[in-house]
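For reference, the chain that follows is the form predicted on its own, supplied as structure tokens.
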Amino acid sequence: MCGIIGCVAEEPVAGILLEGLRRVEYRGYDSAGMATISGGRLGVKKGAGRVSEIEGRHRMSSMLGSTGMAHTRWATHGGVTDANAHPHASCRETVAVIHNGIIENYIPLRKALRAKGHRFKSETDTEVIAHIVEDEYKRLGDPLKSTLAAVKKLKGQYAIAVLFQDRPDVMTGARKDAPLIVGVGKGMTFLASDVLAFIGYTDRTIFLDNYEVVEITKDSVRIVGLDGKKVKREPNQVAWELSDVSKSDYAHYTLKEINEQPRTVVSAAVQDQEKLEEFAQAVRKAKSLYITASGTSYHAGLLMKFRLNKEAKLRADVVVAGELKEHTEFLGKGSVVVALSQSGETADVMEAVKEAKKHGAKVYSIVNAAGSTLARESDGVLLLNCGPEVGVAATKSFTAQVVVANLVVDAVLGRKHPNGLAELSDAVAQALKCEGQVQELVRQYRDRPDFYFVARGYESPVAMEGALKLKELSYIHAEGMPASELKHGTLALIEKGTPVVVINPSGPIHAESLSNAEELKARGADVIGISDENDEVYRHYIHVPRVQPKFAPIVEAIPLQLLAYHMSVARRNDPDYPRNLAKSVTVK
């Protein structure tokens, strides 16, 4: 929902602020701003607007001061406005904190500072946190013994960074149920909401668990739990490069990444055999399965559904995250529930995981970051190694996921050893030779109001994400859906020179995928077939290679993944940073 990062140094930090301020953009980016500690003075720049506007307008990269922190926001309560972006100060400017999620008992602890005399400048909820910590220090006088009394008082959820004027040689910070992370440098000690803001100074990390509050210097960490006690835990080595969160010579992080695919859809399939054959097991041996995920992740798991019900004749459930606790009644001991995230921070999901062990049920996940709360939460784990996705929109998170969900499947059904990688990666290079075809789609159809996307059986999931795509990059409506659906409803809405993207592969339904879209084209659609077979019913055709049936919504998916891409670039959209968006949603 929101980047933070926070750093206390040896040496001036507002240029360390900033680089990973722009790393972490992605989280949110309606507003950002800096606060510093220099000559004994607290100073906060801030504004709305995207990070290059708020320095190109404030100059945040010529703050003084060795200990500071920067916000990027997406915001929830309270509108986009300077008032409203973070940090936020207390009364006398002696306290300011940057947060992330939701503080759900804002109204009534407002009103009880309101009333002891506080004065407040914005709508958010954040800034209660700020007089809060304030009237704590001023009666504690220690800012972690202040800032854990000051967290005990909130409901919601939080990670928090705050900053006292006289103490510039400390930061707290907690957290609870919003990624905060402590990463250890040498004369450099870090807080953020993700590793990618401090990657290129250290990749010794610690990641910090619900309800515990941390201070931080140049040279120490001490964290302690909401008793008080102290909590002992060493850092850990992050495996991902500084190179992985360069655009290289790409235009954007969305095309680069996408461009990634060949090599991540192998770095994919590399798991630890016993952890894999394991999370087979528990899937083989579950009285009740249920997947859940979010979004694309979603979309991912029904795909997995597919393979699980028709080939290891196995009944699995995929129940979107926000409501799988409208499902408890059938998760108890004994029962098994997948997890996909690409973060393994959304909240929804966090929410599904926590209401899936209390009633007795085991967690297994499939998440890109190994540190992680989905990862550390969960029972089993497999890791998709696809390396740090900055776009906003999933695209090398999918097909990884799917390349994930499919080992588990096949070391379900007794396969176990991959096959047809090498293939794989070969079919997904050939797939993304079709830019050219889709940049032209896109001078055709830019301006259309509505897209829409079919495809039967396991082929279904992949117009959906389609659909997802299209409508999370170029702000075209846009609907996925079975081809069999069309006529309960949907076939209403066609009308002459409508694009529906038909999405057939070679196989035992392909004549009957080629049947809707003759529904399609006799009522004057423009029918666009993806397919490893060409059909004059089509009036273009973007050919992908021929893979096994199970590999076949990796390569499908590359030409919708451009398709978006370059119809948001057409529209003068930036792919990487959609409107509305955020690529990690921490808050329900």
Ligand code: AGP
Second form
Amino acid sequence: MCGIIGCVAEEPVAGILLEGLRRVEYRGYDSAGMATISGGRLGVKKGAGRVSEIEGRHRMSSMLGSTGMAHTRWATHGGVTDANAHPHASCRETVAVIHNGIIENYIPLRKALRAKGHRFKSETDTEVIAHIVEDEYKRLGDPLKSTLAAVKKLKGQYAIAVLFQDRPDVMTGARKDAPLIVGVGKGMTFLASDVLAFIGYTDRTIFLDNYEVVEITKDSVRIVGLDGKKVKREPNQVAWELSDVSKSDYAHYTLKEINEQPRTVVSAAVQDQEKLEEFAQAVRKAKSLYITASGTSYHAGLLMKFRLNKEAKLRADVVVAGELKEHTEFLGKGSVVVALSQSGETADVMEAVKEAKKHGAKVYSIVNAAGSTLARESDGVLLLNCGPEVGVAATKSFTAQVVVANLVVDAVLGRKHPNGLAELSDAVAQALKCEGQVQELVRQYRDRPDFYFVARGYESPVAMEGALKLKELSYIHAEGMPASELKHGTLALIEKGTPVVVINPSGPIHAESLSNAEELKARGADVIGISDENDEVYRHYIHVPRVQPKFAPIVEAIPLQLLAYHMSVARRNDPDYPRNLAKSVTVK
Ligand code: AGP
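Let's see the other form, the form predicted together with this ligand, since the form predicted on its own is already up.
Okay, now the whole complex, with that chain kicking things off.
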């Protein structure tokens, strides 16, 4: 869950690296660092803190050299300290490495290296790689071969980039279970963990596969497999543009992404009809059907299951991705696993996919990042088409997932042409107008220690999503659950003034949810109703437009996202980079 950017160019790279580093900072923001080669010397500047702090302290942007790499860290092994920040250099400081992932066998490797006289400067698992490459480079004298020899000794997950002091013309890299992408520009070549890192310079990309090792120069790319045999791969063009990754006039990416939704709910519905039909056929014919995902994507999966059960009369198990391996009794040949993921890189999701394949199941995915590991390893893929999502909190990707999941269910039901999208877009735009009301709620409840979110039926996952958003952005304790569950325990926690959000669209479950709202009010709760229909039980009411029931979670999610965002700002958090989290969770 770290961000990697490396560049070999004809021109100084420090500015390019810093720009790229800021764009991958969403992947981890505990520490940052940069290494370049200039005048035959490998220089490293790094430290604990956000990219802007390290730049302020060390002026990374002033580093000289036309070959360099940079890293943002999300700590796994070793605390958040200056010494543990990447890049890590070898003993003689002739080799430097940046890494995303976990080296599982670093303890025996470190022991063996120490016995050979290597001295370690950090507590990280990563540092062993620098020392191993140094040894192999001494033995083999070739950057690509020594990187290949080094990664053969590693167990675990890695995407790495390596610099060699006496070879300022090259950089090497390797990947296993963590993303590493080559960017092929004019007179410059990149290695990065996300296309966003170099999108301003090139949109021509090569996605490396597991067990591949690469050597880049400013105008060449050489890829080999673990057997050392050459791999031929042409660059592909990616659809994302630089404008997609700027904040425009918004204070934060999160707010920009929330406000993009009137457009992204429509773009998500633009799908290749053949691929959609193939996906639907697979779902329809599955001997057993699983839906798997993590976090927000899991909530979208729950919504998908609801309609598959109720309308398509198909049975589906929705399992949190990190738990799928414990639920494999009905997984086998003929099974289908539908995986949802914004990033397409979540380690838990990839592990679930591995498990599914091991049992002979087919995997169909709904993903935002084209070219991501999940997209490439699936038997069928539908993309979210909502553009890059930089804010750590999933917002527009959630509503896009709901749109695409609905398309799949509609196709399963034989309804081919999506309708009502223009109305949905207008409804989302209308829902966004509640921002002022939400800010008023924030003023009133910003110091409350707890928040609850409840709903019934199809909207229950929306309640869970509202709680997740508030937790991760505001750090307020929040719980989301079916309203029917309140009386089985949670009511004991309700006291005078406890804010409880009741998501309650008009329709068959409306009256029952109102009864729950009454029960809450009777126990002192301040009930906040989110609905297309007001009721006197609500102390506060946020109106959302009436839409087709299958789209209701989309408009209901808008005030919940705004609540989490403004609560975060009011509590002086950084909504784009909430503490302890990272956008792409590539560790298990
Ligand atoms: C959402 O706001 C969270 N940041 C998180 O729960 C996220 O949805 C989860 O980590 C799954 O990510 P993915 O969709 O990229 O697989």
